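One chain follows as structure tokens, the form predicted on its own.
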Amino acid sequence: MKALILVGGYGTRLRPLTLSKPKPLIEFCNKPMILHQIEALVEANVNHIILAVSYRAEMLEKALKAEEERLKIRISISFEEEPLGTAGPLALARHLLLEDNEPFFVLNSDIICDFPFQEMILFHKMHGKEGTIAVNKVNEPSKYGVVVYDNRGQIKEFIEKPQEYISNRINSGLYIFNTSILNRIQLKPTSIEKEVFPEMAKDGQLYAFELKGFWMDVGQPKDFLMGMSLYLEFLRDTQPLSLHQGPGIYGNVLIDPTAKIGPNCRIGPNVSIGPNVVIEEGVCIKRCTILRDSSVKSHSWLDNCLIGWKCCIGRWVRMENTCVLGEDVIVKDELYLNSVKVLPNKSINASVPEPNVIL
């Protein structure tokens, strides 16, 4: 079985971290976004995965190369010489696609959530149609496009932010079709959900599944921690060993064998500590991830951060409101940051009270 990522363009939602590796490698919860995907897809049986891109496909190539022989699969690049939008790349990656006649799975790269792919399949051979749709419920619908269905699961229209309840599902980014929606497609910049997906509707061929457990699109900072915490929630349902314990860890804390904490400190809840982290004496943070070789001094306060990889964070720093730092920025000592962005490369000796982008 197959699946197709669509892993698009620059990220720019993601920066300043995506200035250094693109989106899919970044790690979330010390694993690369697109790992969590590769091997719950693994799990379901598929053993040839496609990746769309439009930007550092040589990156993301060499980097998933040791992962193709670990998993014992085929991974493939799809690459688009101009952005094809998010039914475009299907089009373009026909000829892997139709290489037999099994359904394939579509994913969004920025999604993370319980992946229930193996129901996925089971439900999409049941109704016996072109294509199935995850969907989500969410509690504030009117910021969304929604999706109803009947109690089958048949779609029969999509409309976009209403005003007056109709549902509270939306489009997950999370799909499996039947290689004849290739015939629906051309090859030039086509939106799936505006386009495609109506059109299918409209002919009775689509159909909702409903996930159950938890959901998150994490191609934004705010979003990014939001499902950091939503993950670390699911970790300690399933895999509880998975998290640390001890003196001052508080809630639920994932923290790499090779990062060092010192004492007095206050971790959680719901932070990820990554490999060769260095945490000093009396230092708090929390909802916060710090990525790889980063390093905060004594007695920092952390609260809403994204860290970046190589990092020094000097001695009675104060930082919150979903600051994001990019690679190697150092931030000198009894400073406040702001819901503050810093570029990588960056020497930060005053501090930012109000939000700002550090360029």
Contents of the next structure:
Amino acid sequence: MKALILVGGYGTRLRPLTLSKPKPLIEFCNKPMILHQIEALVEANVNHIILAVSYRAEMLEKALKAEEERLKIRISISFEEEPLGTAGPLALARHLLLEDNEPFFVLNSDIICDFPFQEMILFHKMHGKEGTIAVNKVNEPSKYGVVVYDNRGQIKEFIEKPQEYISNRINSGLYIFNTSILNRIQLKPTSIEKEVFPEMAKDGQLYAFELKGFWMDVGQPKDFLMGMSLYLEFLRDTQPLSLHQGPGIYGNVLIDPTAKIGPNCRIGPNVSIGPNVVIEEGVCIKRCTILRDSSVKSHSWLDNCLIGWKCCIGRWVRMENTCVLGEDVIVKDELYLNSVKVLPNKSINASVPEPNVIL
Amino acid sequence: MIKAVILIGGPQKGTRFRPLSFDTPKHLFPVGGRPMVQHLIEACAKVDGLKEIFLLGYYQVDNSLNSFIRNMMAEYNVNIRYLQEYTTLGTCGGIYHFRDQICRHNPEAFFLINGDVCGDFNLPAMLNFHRSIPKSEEGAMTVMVTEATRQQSLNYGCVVEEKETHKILHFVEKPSTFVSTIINCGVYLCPLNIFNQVAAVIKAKQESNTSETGDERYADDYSDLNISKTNDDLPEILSLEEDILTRLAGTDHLYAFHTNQWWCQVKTSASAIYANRNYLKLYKENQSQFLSAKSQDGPEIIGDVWIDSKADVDPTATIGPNVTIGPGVRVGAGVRIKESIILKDAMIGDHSLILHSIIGYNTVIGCWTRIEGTPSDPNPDKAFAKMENQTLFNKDGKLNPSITVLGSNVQVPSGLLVLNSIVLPHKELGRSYRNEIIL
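If the one shown is the form predicted on its own, what is the structure of the form predicted in complex with its partner chain?
Below is the entire complex, every chain and molecule, led by the chain shown above.
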């Protein structure tokens, strides 16, 4: 079985992290984002994964080569000369998708959930129509594609970013299609949500599969941290031993075994700490991701931060409200950063008390 | 014999020093670990032949004042008495009211000091200068002066002098246009017959009161110690600056004594941090035994730090520069304190950071809190720049970033931030605050 993952462009919403690494390789809970999807697809017997990307990234290709060998699957990269939107890449990869007549998965690359792909396949085969969209319930549906369907799951309406409330079920960004969908899509920039789904719905060819577990689009920092919290809770239910326990650890905390945590720290809830990270004495960290090779010096306090690779945070630093540090950022002692995005290789020498971007 | 009078005002004054002045009269507020007025008493005690110091104000006498006076008498071996005004009589009305006390035993002269000035005062040198003035029959008064920037001079009493003789030719309080960069430090040396001058002024005022009502000269009154407009029809309410110095300037009876040493007025609480730092610096020069040094089992000390012997500071804390920690204070593990004053019995939880702040009596701060203010120090690039006693709010009605002040008995739970804010006593904070006054 095949799957196509819509990776797309530069991942600007996750800058400054994506200035150092292609988005699919950014570690979400200590595993590259794309691997969460790829490994779940492999579990569901997918053996050929096509990545639709619109920019060349040697780093990505190299990493995927390694995964290809490790997972013993085929990974193709379908490169777009110009961005083709969310449907165009299917036309571009047409020759790969038509290698057999099996249905295939299509995934938005920013999605984190428990990926119930096997149940999706069963559901898709059961209704026998052209497409299945995973849907989930959210509180604020207006920024998503909203789906209205009947009790058998047949989709009646698909409206992208509606102005007024229609339903609280939204498109989760995980699909299964029969190859016949390719007849609806031409090789040009096309939106699958705006141009293809409404037509399929009209034809009665689109069904909704309800996700039961957590779901998050982690394409921007705030949602990344939210998604992290949900994923750690998911780990608590499914693999509790992967979470860290001990004195000073509160709630769900994931710590790579190579990371070092000093005495008298207060870590958690909802913290993910990457390989070789060093947390010195008396540090308090809540709701943060700290990527590999970074260090946090004594007595600092971090809440709601995304710390990039090789960063060094000084002593008595306070950072909060979705600060994002790019790779190799140094924050000097005793500073306060409030909702600040710092681009890679910067050294911060003065407090930034108001939301700002440090170039 | 010499005497001294220190004007300490009353509870209605020093409002810009709130909320700290709610708990302690401003002049008893500790800078450099000791009450502001103690530094003035100490400066007076260094004058040979100075036998008696009067503290003059309209605070009700209470235990703290009485015990303070007792302690000061014991420490400096000088007689100290509190003279309580029946109402606020202004910077000159009070001394006139108590002139019999001051003149008793016929002292040669008396120092008159505004209680809200801080500095490195060399009063013996001032006395020598005073004695060198060619004496006219009436005797002359000496005013301590210092240099300010052109712009800042407008906030002070401005002095124009004759260069060679230091005779004061002109004096004007807080002019609206530039007059002189030489400003009045609020420290005077007065002959006893100053009271004759005052009597003449009172007589003149009584005469003018019968012919006109209201006097606009007092409308623009910003000084804590000057008299207020509501009372100014009482002839015995007198401002030394406006009623006496202005008149004496240009006669042969007023002279300027220059100081180049550190000097500042403490009006706002931010200036207390500045004064604290400068007093600590003075200790380093003259009384280094007051400063804390790194000891085997003590905290890390950076720069000038005063830690009271009855304070308990964790050895893993890092303190300084320019920090004063009062008696009974407890400072937890891994705490960092810089440019701040921690008052008696306050508690600072582990890993907290305190920058440019004053922490009130009995205030309790949790772990991993950040208490931070913005210093408003004199511009270091400008010669003679003074501390700006800036207003609380700017023109747009926003709070000017300044030091953070936590009043007494405030509680700050763990993990919070208090930035550029003023917290009144007995508040329990429920969230972080930035640029706010918390009532």
